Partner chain sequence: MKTFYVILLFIVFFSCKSEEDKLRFSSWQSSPTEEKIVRNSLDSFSKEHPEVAYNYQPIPGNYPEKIQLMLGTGKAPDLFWLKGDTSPAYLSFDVLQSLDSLVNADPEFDPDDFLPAFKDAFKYKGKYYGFGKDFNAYVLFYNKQMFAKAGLTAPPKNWKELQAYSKLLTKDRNQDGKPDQYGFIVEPSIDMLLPFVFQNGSDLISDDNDILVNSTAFVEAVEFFLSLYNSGVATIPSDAGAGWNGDVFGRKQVAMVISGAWMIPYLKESYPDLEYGVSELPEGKHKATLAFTNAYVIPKQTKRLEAAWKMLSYMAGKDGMRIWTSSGIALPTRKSVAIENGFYNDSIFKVFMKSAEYAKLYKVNMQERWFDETNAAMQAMFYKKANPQDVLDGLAKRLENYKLK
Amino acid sequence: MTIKPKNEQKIWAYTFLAFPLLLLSIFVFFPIAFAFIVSFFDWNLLIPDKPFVGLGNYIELFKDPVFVKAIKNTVIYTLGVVPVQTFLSLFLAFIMNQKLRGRAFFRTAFYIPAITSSVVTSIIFVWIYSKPGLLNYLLSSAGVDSNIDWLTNPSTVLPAIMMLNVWTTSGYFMVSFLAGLQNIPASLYEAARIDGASQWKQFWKIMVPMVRPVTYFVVVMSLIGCFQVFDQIFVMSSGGPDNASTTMSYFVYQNSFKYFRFGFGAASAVVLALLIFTVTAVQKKYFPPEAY
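Isolated chain model, in the form predicted together with the partner chain, this chain only:
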């Protein structure tokens, strides 16, 4: 019996899919499932005894003041960074889309922070944010008396890291928006101009609605990135002072790799994943990506 072409295509399709699927399963799906299972055990890597504790880890999580603080910090971080980042990168893209002199230079300059190692930028900013650092120097020259270490002050450490994150990733999202902007036909703006729209009105009434699919993408990616923020916390503040900058992913790291409590850490990771999932689902339902 000869294999009909259609079936043959199917076989090839599955063959080609098999290898990446295998990789994904081993390195992504399996660890996720395993972490989920581990969260129900008191799992210490070095102790052979790993008793089943059911929801014990989860109950302990919500009684742990550091975890509650971590949730609070993560939410504040996300609520602060996502809108600012989205708007800033849209605004930058809008400017970059005009015919300005030195456009190519500015585009590159805005994008470079995004491709620089986050550890490198964090280390540089530790110095900038220090008491005798660049930020205080600039503020003092502008007449603002500022003599604090931004990273050891509990009320400024999280905003400082948030600003760093905005600076780092806005360039990346600017590029996404730029692509979206260039898909808007120039004639739409011209029609708006003739209708009497100022630059500002054009921005709000034409550009922002038309660029909605990109906005959706940027917000989702930004949300996910913010919920998972780790590098900067690890390098710059180690979650301090007094857990003022401990985020949920940092909490996961601490409990799993420093305190040897994998089950507990896994449980906190599961909570984080559920949080991200819920937020994205809500966004999809109430703020769908279609522009029109």
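May I ask for the structure of the form predicted alone now, the form predicted together with the partner chain having been displayed?
Just this one chain is shown here; partners and other molecules are left out.
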């Protein structure tokens, strides 16, 4: 019995797809489905009974002032980080695309924070933001009277972590913009220079419109990353003080692995996933790459 060429191709395709699909099913699809199911139960590791509560966890969730504050903090964090890091990444890519002396060194220097462990950078910035730390020292040297412990002050803890995130991710997205810039025909810049366009006009009139698809990618990835921020919160502030830096991801961790309320934590994880999906879908519909 002979196998037709098309059927043989299908057999090989499914053979090569089987193992990756198995891994995705075990480590992605099954945990998502299981978390969704658990969210309808009062699932607590300290209690053997796991009664079905239906939408009880979700109702309790939106009555919880800490969760409401976590949503607010996450939205503020996202609105503060995404625009700044997107523009900064684009600006750095524009500078690094010029013929400058030591360009390779600076490209590497800007990218190093992106590949450094977030836990390590967070620990370093804990010292920088402390009262005797580097930030207060620099501010005092500049004539600004500063004696703030940035991570224990409710009004400064979230902006401090936001600045760290911008610093660590701008170099990563700079590489994405740099790849997009190198696909822009040099003739466009030459024509602009002949017409007397300054570097600033070339930046706004040529570069920004030509990297719209990259901008869309960067914004989407930034939004998802900001909504899921956890490690910096965990290391630097543990959600404090007074939940001033508690984000939705940290709220999920806190209830699931600190209080062992897996049903309640799973419900908050489902809400977070739905929020990310909604924001991404809205952006795709109303702000597609060609609309920038």
